[in-house]
Amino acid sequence: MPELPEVETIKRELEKAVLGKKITKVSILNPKVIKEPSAEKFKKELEGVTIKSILRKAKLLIFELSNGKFLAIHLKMTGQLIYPGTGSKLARVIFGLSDGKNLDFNDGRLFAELRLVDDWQKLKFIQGLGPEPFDLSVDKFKEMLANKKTKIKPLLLDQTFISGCGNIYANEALFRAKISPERPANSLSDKEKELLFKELKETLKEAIAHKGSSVDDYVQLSGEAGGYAKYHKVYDREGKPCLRCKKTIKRITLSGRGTYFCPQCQI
């Protein structure tokens, strides 16, 4: 699933390629995509409208809109942005633009979600999440781990808790911070509060800086692979030399994910 590097990408991109541009036509050749409202009403109500600012908010992408509405985009495990689309045979929704160019929403798998909503913000996703990285001081961060008895791999993966961190950064950001991603929350000292606070922000900036990992069906949307997954120090490096200390990874899983790390170096 995209993490907040890579919608963070994918949102930067939009701003230079389809600010203020009108969605002059949407051709939707998967209706399953979009959950509200109907697909006619959908299509009714983008075409002639002009995109005004893109935002993002965690892991969700969304589309201000000339009459007032939003095109929430959640791209979850397969969604893809393509810009300029070439109509591909994993396009489920195309919206051409005043450009004479079009913008291809993917989704080889089905699981993404379109919504073109009133008021983005009233989404049951959105009222239930957690603050961003970004968004906390280190004492909020330390304060918000204190009672928290739950394994700190699951816990940073666990959106209503701290949104926008999936699972390759809260690998990575466990690494660089040298703790087990099987502690208990509240068995980290302060001084290693801070240190994963600081590497956890270090992380999510490093791979917004290489435009994302692309590790499964996440591309820019120019439909270029990220380029972060180079630099990962830990995430599917199973078997392979610690960067560190030369000890094997090892891979465990922890609330159904997959879940790398050094026994070594990390404790």
Given for the second form:
Amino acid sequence: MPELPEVETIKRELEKAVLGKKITKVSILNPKVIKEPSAEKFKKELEGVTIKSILRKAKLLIFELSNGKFLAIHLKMTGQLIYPGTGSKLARVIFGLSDGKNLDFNDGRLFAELRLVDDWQKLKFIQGLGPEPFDLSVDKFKEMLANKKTKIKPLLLDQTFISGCGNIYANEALFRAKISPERPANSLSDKEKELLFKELKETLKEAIAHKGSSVDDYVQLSGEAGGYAKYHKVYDREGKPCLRCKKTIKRITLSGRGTYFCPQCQI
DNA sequence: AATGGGACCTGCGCGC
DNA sequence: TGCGCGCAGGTCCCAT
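Taking the form predicted on its own as the starting point, write out the structure of the form predicted in complex with the DNA.
Let's see the whole complex now, leading with the same chain.
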């Protein structure tokens, strides 16, 4: 489900909603989503602790807890955090809080991963992450693309290369930079690399400002939809006219992911 | 080394 | 109304 802007939205809302509150009860409705430690330990070690801070690293949410541990949540495709909880049939873990309300963790497809760990920085996923676009200089970005023969779009989705961008925003950034998703990364001119880098950051920033894109399952912490989907210029617009040149938007599959682009103005 | 396909799962929308 | 199919925002693993 969510990419960097969606996870950032949830992070900011969690800070307002649950910071300083105690987790009084953990109800595990489907233990499949708990990757470590065991479901029993997970419950035992979380009950009674206070939420001290909320962090985000790429698409990973991290709760810093008063017992020195960290709860790391990756929402993957369909994970949701909802507060106050509503007891959806897709709720997999329900955290009862000291304010009498629940924080629900929902996940239709059961891809999401919850981990209670001593040190989030040691997580394999974290160790493999490339830099977020906001932590990169344009020069470094250009240098990173220089030796890459891979198609640019799959490269933008490679979290070990650059982290935080997912399928929607990769499509959007390439459209805005007028670059074909199939171009080998090292074939981009300096100007194109600069433009792509700028558009990628701007797309992510705009998406954060609108509290994310509600496509399929993503919602804000309150359960409300995010507002950015109506500003998408190319994602999910197959068969519709390009907003720049009116040519029909095409959909292809690149490394297994739906890829939308304008065959005329993205070159 | 890099790429591609399948796996992990469930639910939804579509065409028939 | 019901069924089967294709599709889904992410990541990991394995084969080539």
